[in-house]
Amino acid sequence: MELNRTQFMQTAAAAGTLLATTKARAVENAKLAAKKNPDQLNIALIGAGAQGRILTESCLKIPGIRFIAICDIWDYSQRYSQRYLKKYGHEVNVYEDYQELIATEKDKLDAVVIASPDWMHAEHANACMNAGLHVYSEKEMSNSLEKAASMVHTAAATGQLLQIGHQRRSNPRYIHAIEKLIHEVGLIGTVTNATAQWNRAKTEDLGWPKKYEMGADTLAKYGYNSMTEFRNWRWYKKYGGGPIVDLGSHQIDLFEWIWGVNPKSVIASGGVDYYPNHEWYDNVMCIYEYDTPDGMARAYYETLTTTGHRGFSEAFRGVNGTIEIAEVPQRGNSALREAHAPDWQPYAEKGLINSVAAPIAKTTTKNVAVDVRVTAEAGAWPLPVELTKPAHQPHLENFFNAIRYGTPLNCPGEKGYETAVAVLAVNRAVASGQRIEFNPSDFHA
């Protein structure tokens, strides 16, 4: 949908004052910070399954990053927590109640890492938002786009930081591959098309050591009906939004980096087509159009659970070339340049990219028919930035540098509310089998 004069000037309006109030609150953290030694923050995490276990490592990498409470409903993951972090010197306080750990630790707290399941994570979020405490988010924000506004209302109502764990905007390779060379350089050209996917093989439920079971009292405590569903809770419609939310938001998330325009429509094929004991796709293929300044642009997406094949990576193409990546170098660590596009010397020599590699040898076979139409390609220019921390760590270190320092986020509540939207829509599209339209002001929370 095109925009007229006034809804473009409403998006702008909204955008600056967007800005404006981020702008705001790195001023405002920043002083706050000045007041007290900035060295050490204070954390809290709130769920400590096999995300919050990742998170965590990474956070024990970070200088002056101090846990001083944990909690879970399960006390298999209290215990494993808790005596993982002693054996880094960081001696945590254990709850099973969220609640309780916000009123007895809330003034020894700076922040709260909250890896729950992502129905529970506007819950945790507001109340420790309310409670003075900045908070990062696993993503998504939550499988409902009232709670995921919430959260956004609430960071703007506190003055609380809100960080959303969309990692890759953090990640200097992806940084420099979109910010430099696409946006700044325009080394691939105008950018019309772009392909993701994170595919898995098949496999079973997790499972669990039945020495370790919750008993039913507590499982309907907390809401669930069973230790399957607290083990497997994105394949149920009450906790998460199945594969396409929690692999597909990730990826997602950078094509309106890329475009740096919300999609216009989406159309999508997925089904329960092999577990059937799932309430969720398994296998989901969707098209996404974004009407940009430079023209319709296409992306494709797919999340398959039934094949690893191509495992995870992006590529966003262009006219005079391709940048293939993933947050694991080895699927995905270079551009490769059309036959007809400029020479990509000159930025080489600029230490944008490496030198190319050598080129795919064409075929010498005599008598064999070449379709005209088909043109080598050309040899793989690698990218020159590696992450060398664990992937999630530069998002957690920005996360801490806007509470320490005013740094503004990466991926504040805002900007994961508009990937919340355009991602769980993929769910709509599915199930009515019809293509799903977007307003300007539905990536407004």
Ligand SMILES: NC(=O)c1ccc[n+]([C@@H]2O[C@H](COP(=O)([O-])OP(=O)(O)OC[C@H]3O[C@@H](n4cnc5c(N)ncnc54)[C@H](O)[C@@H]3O)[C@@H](O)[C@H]2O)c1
Given for the second form:
Amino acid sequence: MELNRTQFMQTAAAAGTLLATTKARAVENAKLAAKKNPDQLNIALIGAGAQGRILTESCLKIPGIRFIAICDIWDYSQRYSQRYLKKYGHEVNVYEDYQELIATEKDKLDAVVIASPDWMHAEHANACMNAGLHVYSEKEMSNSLEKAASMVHTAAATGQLLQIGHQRRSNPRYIHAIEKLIHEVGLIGTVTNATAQWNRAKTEDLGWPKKYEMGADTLAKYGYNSMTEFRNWRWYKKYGGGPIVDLGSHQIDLFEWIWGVNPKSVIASGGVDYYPNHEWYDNVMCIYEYDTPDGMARAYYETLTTTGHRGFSEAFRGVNGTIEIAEVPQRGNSALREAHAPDWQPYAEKGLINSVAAPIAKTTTKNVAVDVRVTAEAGAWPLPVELTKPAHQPHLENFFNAIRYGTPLNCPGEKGYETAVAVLAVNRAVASGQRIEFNPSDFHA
Amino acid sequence: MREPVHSFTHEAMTTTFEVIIAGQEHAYARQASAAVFREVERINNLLNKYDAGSDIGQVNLLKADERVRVSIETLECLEKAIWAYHISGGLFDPTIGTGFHELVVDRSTFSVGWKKGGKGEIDLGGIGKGFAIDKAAEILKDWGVDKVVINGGTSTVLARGKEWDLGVGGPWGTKAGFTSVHLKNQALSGSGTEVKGAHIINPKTGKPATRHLAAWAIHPSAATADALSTAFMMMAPEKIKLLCAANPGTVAFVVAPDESLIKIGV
Ligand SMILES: NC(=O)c1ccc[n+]([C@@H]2O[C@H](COP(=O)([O-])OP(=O)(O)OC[C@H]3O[C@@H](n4cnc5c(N)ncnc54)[C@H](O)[C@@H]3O)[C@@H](O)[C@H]2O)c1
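Output the form predicted together with this ligand next; the form predicted alone has already been displayed.
Once more the chain from above appears, this time first in line as the rest of the complex follows.
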């Protein structure tokens, strides 16, 4: 079987694996993109905190990825990751200063994964790209739009790849729901509305082990006002964007994917209601308007950090039905049909959805009449696609396939920027109490 | 004088984890316990068989003769499970007789999979909680928290740093006169017919384990204690004696069908 390059890339992207028969050709293509040996990409991690570790675990599951260096300003994070990687036989050089890492390692490196706090992404990513390295940067691109835009400009100027960590864009479950069922098949008809939420039970601030407390001078050197702010950076304006950016960004990003346009406006309400020592809004509710080719559509989003009710999930609501989905399938993984919609059985026969789950009788007590409501509420058609990997792995694979084979990035800097514009506006809308109108040009870096 | 003790709980692995910390200020103990719970969640994300993206979820989806890369923690946990499987003569079996002997754990490639001949279906419910407790206890070393009890629901508890006086719950313990235990740098795990009825299935017979009414294992490792308590439910007392003798630090308490308490290795 001979595949042309495009077919190969599609197959490789879809299957996420390398076909043996096309390997020779792939290696040839890869030489264009990968500087050194495409069978082994050498990477570094900047920011080895909670998310850095999750990305590390996923990278270690991808064949041909080798860590050669890590950078973190906190010795606790350094030690953890260095020890962890050593268990896998990856001996890494450890740096406190990213500039030193780049200067020393750049000739050996192909790419850098960045999971530092939001406010450092641009500085880290720009320096890496300027040194000829491809970058996977966690979302949010930045807590400042100027800095986010600078990342897009640097990627364009250097020709380096820049992938932003909105990992749902590479998740086969989301690709099936949005690209296949909504866009291609039209299962739920015109999508007129969407809702999504990410709610968390109240939590305490993060602490730190006493023996790893950073000195005031080190904190100051790297711009952190205190250990509390360093650990809980996402709550402070200098370093992060609060829950709407931290959590909301993943899901608000999907609205553009659904409708193919960026929002036209946003209204929002929120406040520092519960955690008096935080700067960012702990509870935010907002409504976006999208002027889509099929008419006006609206999306409601909430992120609450004082109640875990309804957890996290998204609902795309069309005239013929709704798709409920969540990154964790137990929280959402089905299509709900409107009673008037065309029969969905043919879609089930094609394997696009699974057959409707039979209504489960709530009770077997014999003197209870048939519960009509239960019967009507049932009728969820499960989505058939599973993600059989950790949630971030396909997005990292997409990035590495882009380096190796020229596969298109699922969330290049330009896309990440569009989402940053939409999401960061919510904080401004809350602060001003004003509706924010967007121009299409606002979304171009 | 008694030291102040702080306790915190968290829902995970379909049970309630509890951390009890002595010798620390409340705020610090709370933050340390939060780190413990984050580690439990991390381990659960690797071992949860209901998640197709977890290591174990992926291993279960493999066919015979296939492999998948897994995390080092999954390798460690499976290696412990294999040890318990062998030492118990196959009575501790995370596949409940569907093919644990077909499992391949390959450290050199960090992969797990199945031999050519077949495959099983793994459920680490009989060792995962204990394993998560062991891992979480390692995190506390960084925090300088040494006097701690980590309790994984009602079945497995690890006590570190000082002698802790712990109550043993359940009707069989009460009936047989086993109601409290002193532990230091040891874990106790219990299995029995009381919590969820007879929930341990004998992999050899496919039927509920009924040899004993209840069994407890004590071992420095919570994962080991967890696995052994399951195995002890099905092992004859003479076999348990041999096992404890061959593995110093292992203690067993078994409630026989006549409600008498058999102590081994005490
Ligand atoms: N995609 C996702 O699902 C997801 C999930 C969580 C977090 N994130 C993102 O990952 C990033 C990190 O978040 P986290 O939760 O891991 O935070 P964290 O605080 O746990 O980790 C941040 C790490 O960066 C280090 N750091 C801080 N300043 C640095 C600097 N100047 N140079 C080098 N290292 C520095 C810290 O020492 C720490 O180890 C954030 O951008 C966050 O939005 C993404």
